[in-house]
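The chain that follows stands alone, in the form predicted alone, written as structure tokens.
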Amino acid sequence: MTPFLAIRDLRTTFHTRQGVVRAVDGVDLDVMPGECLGVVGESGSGKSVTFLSVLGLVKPPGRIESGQIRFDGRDLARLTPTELRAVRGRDIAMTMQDALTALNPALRVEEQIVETILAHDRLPRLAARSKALDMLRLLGIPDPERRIRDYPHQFSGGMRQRVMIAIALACRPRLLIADEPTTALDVTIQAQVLDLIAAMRRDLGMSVVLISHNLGVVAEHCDRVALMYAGQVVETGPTRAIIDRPRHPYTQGLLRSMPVLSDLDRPLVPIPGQVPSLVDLAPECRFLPRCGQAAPECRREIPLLSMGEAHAARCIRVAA
């Protein structure tokens, strides 16, 4: 099957006074039609920057150094700003991590949803408002005729996330990028938001990229998973294969640090050390300083090694 979105050797850097930060360093990722891909990693691993690069939203001092971002046959990295604006919102939509800061506090919810619809659909304003109301009803916001006139601060955290999703889905995109959609929400609201995204995926037939630091959330909702560490993909494959047979020491460490309800007596084992600085990185495995299984051969650049048809890991132990 041909990937719906194919990212190849993507490199995005930030030029700072301390040096060049290699936030995304040779990332390869595929999103298939209709699938949900989970992208997991610690803060600073490059998850968000990868998909901000897809949409051309990386601002100076950041820039895309090289790579291909092929979406539906076109390389998004080669499009002009005007051509990219036509893709954003209509074909690919993204919800940001914090809905309160992502939404404009000075504009009513109505204006923010209608603005997105009018940017891509040739509709009268009244019809665009009616479409916005339909989205709020679809997303389970009570009394949408009244709430559409409210400002973002008048909504709860979960309702703000729903408004963000309404804006993202207003033009029925073919790909939704959900960046940490459950950040700062309680467990019940988290489940509601994730179930809502899953329902929209089924109803609209769209593909979804779910960015998260929580492997448990991704395991429940995604078909495939990509683990990122220090700007690189370190393991990728079907969700069940990665949960049952993790190949990379980083993936194994994440799973050991997660509580398991069926075995509450099992001690949690944190990953020692810290994520390395992304400035002046040595040509070696990025996980080497924190890995308990390191070998002398790890002191070189490790490629993403194939594990059968779909499961791959960036670790020399995989090739052994």
The other form holds:
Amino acid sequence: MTPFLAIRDLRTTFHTRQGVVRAVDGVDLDVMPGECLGVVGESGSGKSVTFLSVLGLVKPPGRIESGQIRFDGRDLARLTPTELRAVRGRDIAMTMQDALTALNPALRVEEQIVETILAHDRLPRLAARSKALDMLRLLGIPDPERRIRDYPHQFSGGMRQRVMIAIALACRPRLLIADEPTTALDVTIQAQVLDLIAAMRRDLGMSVVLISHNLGVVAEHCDRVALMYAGQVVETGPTRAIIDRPRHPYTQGLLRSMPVLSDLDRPLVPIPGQVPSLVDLAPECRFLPRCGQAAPECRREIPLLSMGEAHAARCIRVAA
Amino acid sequence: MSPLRLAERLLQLIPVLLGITVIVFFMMSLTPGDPVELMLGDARATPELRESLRRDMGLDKPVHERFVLFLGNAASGEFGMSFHHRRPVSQVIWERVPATVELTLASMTIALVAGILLGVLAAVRRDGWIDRVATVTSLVGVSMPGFWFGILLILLFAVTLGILPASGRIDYAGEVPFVTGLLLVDTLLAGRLDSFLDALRHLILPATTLGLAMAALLMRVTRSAMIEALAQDYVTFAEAKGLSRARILFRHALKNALIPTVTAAAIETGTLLGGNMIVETVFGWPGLGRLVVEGIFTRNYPLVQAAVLLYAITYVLLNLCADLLYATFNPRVRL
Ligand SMILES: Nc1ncnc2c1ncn2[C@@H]1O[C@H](COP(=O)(O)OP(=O)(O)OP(=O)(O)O)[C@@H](O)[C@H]1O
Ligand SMILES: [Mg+2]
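Can you switch from the form predicted alone and show the form predicted together with its partner chain instead?
Every chain and every other molecule in the complex is listed next, the one we just looked at coming first.
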């Protein structure tokens, strides 16, 4: 099957006073039609920047240095601003990490959803409005006729998240990029929102990229998982394979640091150390300083090594 | 805002206005010297005349009675006679109000349009040449004294180039029937395009002079507010929705950036009221500001008193407008 979205060797940097921050450094990712891909990694690993790059939303001092973003037979990195605008929101939609800051505080929800529809469809205003109401209803927002007149700050955190998702889905995109849709929410609401996204994916037949800190959340909802570390994909594969046979020490560490319902007495082991600075990276495995299994061979650039079954990891132990 | 809330805000103004009235009244009665002597100056007057003037002005009564009288009169818009004009003060003032309103509105329009547009442009093309030129211009604009800038404009456009008039509101031949008192409106109502253009030509220099400092300030406020707004998540989300650049700039970013701009504009309007006096004097503009300046020189106390009160009330009302505007732009504020 050909991928729906194929990211190849994407490099995005930020030119800061401290030096060049290599936020995304040679990322390859595929999203298949209808699938849910989970992208997991610690804070600062480059998850958001990768997908902001896909939509051409990286702002100065950041810029895409190189790479391909193939979507629908086109390279998104080569599109003109007008062409790109037609893709955003219509073919690929994205939700932001925090709905409170992503929604404009000065505009009514009605305007923020209707403008999205009108940006892509030639519709009378009233038709766009009723489409907007349908969307809010679909996402389980009570009394949408009244709530659509409200401003974002008048909603609760969970409802605000739903509003943002409603806006993103308003044009029935073929791919939804959900950037940590649940981080700002409490646990019960988290589950509701994730189930909602899963339901939307089924109903609208779209693909989803679910970005998260939490491997557990991703494992539950995604067909495939990609783990990111310091701007690179360090392991990728079918969810089952990753959970059952993690090959990268980082993935293994994440799994050890995750609470497991069936075994609540198991001690949680956090990964010691911290993510390296993304400025002046040495040509070696980026996880080396934190790795318990490091060897002298790790002091070189290590490619993603395949283990079959579309399972690959960026670790010398794969070859062994 | 609900009508009830508005009524409440208006009621809150009453003590403020009362306080202003007290200050204006005592400011005048505490001025050293006998107002009658001051008003008459060197003019020769019989003691009987002085006495009758004193009685007309109510100066023979004790101060608290005079205050109650003043309050009652002020409430009914009655401020006594302007000795200088030999007509009621209220009449003299009302005649001059439209010219000042027209000048102030014109300079506010210039300041808002120029300040906001340049501010947005400077923010979007940050560190580009527009930004640099606008920033330097606004620095100069904020620090340059209004009368000096006015004289420069007169020298350049009226004296050297001779393309714009240096003083007055309209040519004698262009006069039109009085409807609103705003010449730009009245000339159009009278269907006189030639007079309209003439009035406009007269308005350009004084309005630019008066609006310059405000434009400069608004440009700087808008610029930094726009830069801040454009870095917000909601702008990225708006871009991710596929909206046009214009919509993102002028609806999403500007609606938020205007919150500080509106506040600054309201504060600056008070400065405009003061600036009126200077600009109207420099450009021979027949408005309230020049009337007050003349009133001060001719020691026309009833007139100055009434004008100061009018200025103060206008200022308070403008502040209320600013609050209302602030709430419109910032829905998180509940008045
Ligand atoms: N505007 C910027 N200027 C400089 N560096 C930046 C900028 N934006 C992002 N970065 C850097 O890019 C790296 C990746 O950031 P990114 O936001 O993609 O992380 P993330 O994986 O989404 O983390 P989180 O889980 O906290 O959202 C970070 O190390 C960050 O320092
Ligand atoms: Mg992120």
